[in-house]
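What follows is one chain in structure tokens, specifically the form predicted on its own.
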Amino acid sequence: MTVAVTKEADLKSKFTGALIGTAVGDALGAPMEGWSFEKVRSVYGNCNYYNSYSNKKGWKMVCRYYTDDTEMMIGVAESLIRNNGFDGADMARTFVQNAKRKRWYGPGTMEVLERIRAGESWEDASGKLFDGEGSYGNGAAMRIAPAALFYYDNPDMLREVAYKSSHITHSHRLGTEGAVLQAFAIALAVLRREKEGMLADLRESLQDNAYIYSEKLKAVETLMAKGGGKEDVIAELGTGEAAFNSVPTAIYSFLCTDNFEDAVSYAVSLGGDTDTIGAMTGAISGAYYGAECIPDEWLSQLEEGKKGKSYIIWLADELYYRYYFLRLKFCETFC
């Protein structure tokens, strides 16, 4: 993995972007979640990056809240500040408590979660769904930006943590690898000031096994240099609720525009699964563009309440400075 310096400054606003990020795509998304992408094109237009209504100055904010792609992503970064690193029951314990089900929760996550509840083992719970096969959904990668922050600079921490934590509901290997692969991409965002050499560099993050991912980053350099229309990047990359059908295609739509309102704005309109793809798609580009580059008229809109805005900006806040403690901490006693 490439390091580039960082000052102190964006860092903190980097991670701040990727949280809030997430939750702004996530609710910029929402209202469209299983759409085709002819729906979409029908009720929203034809522009370039469907940053536009038909005045022409930006894509509204039509819902307000988030769904449980953001829920499931404060769960994730609650549990990490509380134990300064991940600690597998007190995160499932975390989702079992915050989950409502008015968030849209998907029905394998919520029977993972139940089966927490009655006392089930969170290292087990997961693998009884789907004949024992467990999901491959993109479920652990939609919340997965907490950890990848927290570890980014250290890349084995980051696999493991992504793994683990993508186990408690998604056990099967495309699905904890399409967790990996979306934290590795995050944590790309924040090391980079470029994005060029960041596939290469997503490519080795990979596992041998992961034979499907390779492919479909491949599959992204292809359209990249090609400049494919929207038809072939649903074709090749997907948008459906599998993590190799949508953690791609959040990669591809950060890679291939130049600012966040434009990436998730690409993201959400290519239809399907809308909500966790612009999620994705928002964790990756807050993490490289910092908050400050979230359009303001997006960001007034998104619910505050208990846990809405200022929230998640004060777990950001919060996750950047355990982050920064521990390593001083480290540093003091090992460098």
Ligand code: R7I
The other form holds:
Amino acid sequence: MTVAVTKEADLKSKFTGALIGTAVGDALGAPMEGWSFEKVRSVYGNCNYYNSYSNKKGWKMVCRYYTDDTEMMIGVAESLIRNNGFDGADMARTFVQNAKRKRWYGPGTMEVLERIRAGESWEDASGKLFDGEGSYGNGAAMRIAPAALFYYDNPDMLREVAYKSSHITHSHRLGTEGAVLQAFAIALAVLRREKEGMLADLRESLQDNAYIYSEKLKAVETLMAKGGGKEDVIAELGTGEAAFNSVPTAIYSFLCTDNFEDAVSYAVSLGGDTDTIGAMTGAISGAYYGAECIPDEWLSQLEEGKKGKSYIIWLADELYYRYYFLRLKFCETFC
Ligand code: R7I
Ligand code: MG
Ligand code: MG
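Structure of the form predicted in complex with the ligand (previous: the form predicted on its own):
Below is the whole assembly, all chains and molecules, this chain first.
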């Protein structure tokens, strides 16, 4: 991984951008989760992007209520902040305490959280799902932004914490590897000033046995080179709830556009798991472009309340300060 020096102000903005970017992408995609590409197009028009936030008929893009994607991302951030790093038991407890059915959780994740609530070990509960195979849903990848930020400059810890935090609900190798890939995409977005070479770095971040993700990243490269249409992107990368059918799609949405608004608009315009592909694209794009690049029009609509927009911004600040002081302490001791 190439390490670049990022200015402090930029870095703080990137932390905020990734967390608020998750919430904005989630809230923007939520009203059309599960819609086909054709249905999204018929409602919001055939334009490539939704810059005007409404189509010719006056349909407004709504960016108001977040779902499980953001609620779980909040849990990851809260636990990392409380413990100055990863603590699996605390993170599992936080997920259980935060979970609200009205946020539309994936059934596998809800079952794991109920098992833990009922007293099962947080370390074993996820392994009971899908005939003991564990889930390969995108539920671990969609919430990974805080961990990716906290360990963005430490690839070994990044991998370890992405893996361990995922395992609480997703023990299938393809579920955890998808979260690791998404974590590396966010970390690279923090580190880099240009996108060139990111795909090669991402490929390097994969484990040897992550065959399907290598294939998907190759497809991302081909689509980038030939400028594939949306139908090709949907067919080759997917828009489903499996991590391997959505994490590469989010990476592509970020790579094939050149600002936050277009990236997230593109992601949700594909249909399918729109809130989650929107959330993951928002996390990568927010980490790359910074919080200032998130359109006010979207941010102003985002829900407030106990754990709304202001709270998420506060979490990003806290996470940044914890990161900063821990690195400072490390340097005082070892540098
Ligand atoms: O991964 P998860 O938390 O779901 C996240 C999705 C996002 O779209 C959120 O916005 C929310 O709507 O839900 O929840 P899981 O239930 O673990 O995984 C999601 C889905 O992936 C499952 O309901 C299954 O349809 C599928 N899936 C599997 N199918 C067969 N075998 C996941 N793992 C398997 C598997 O091993
Ligand atoms: Mg959701
Ligand atoms: Mg979803």
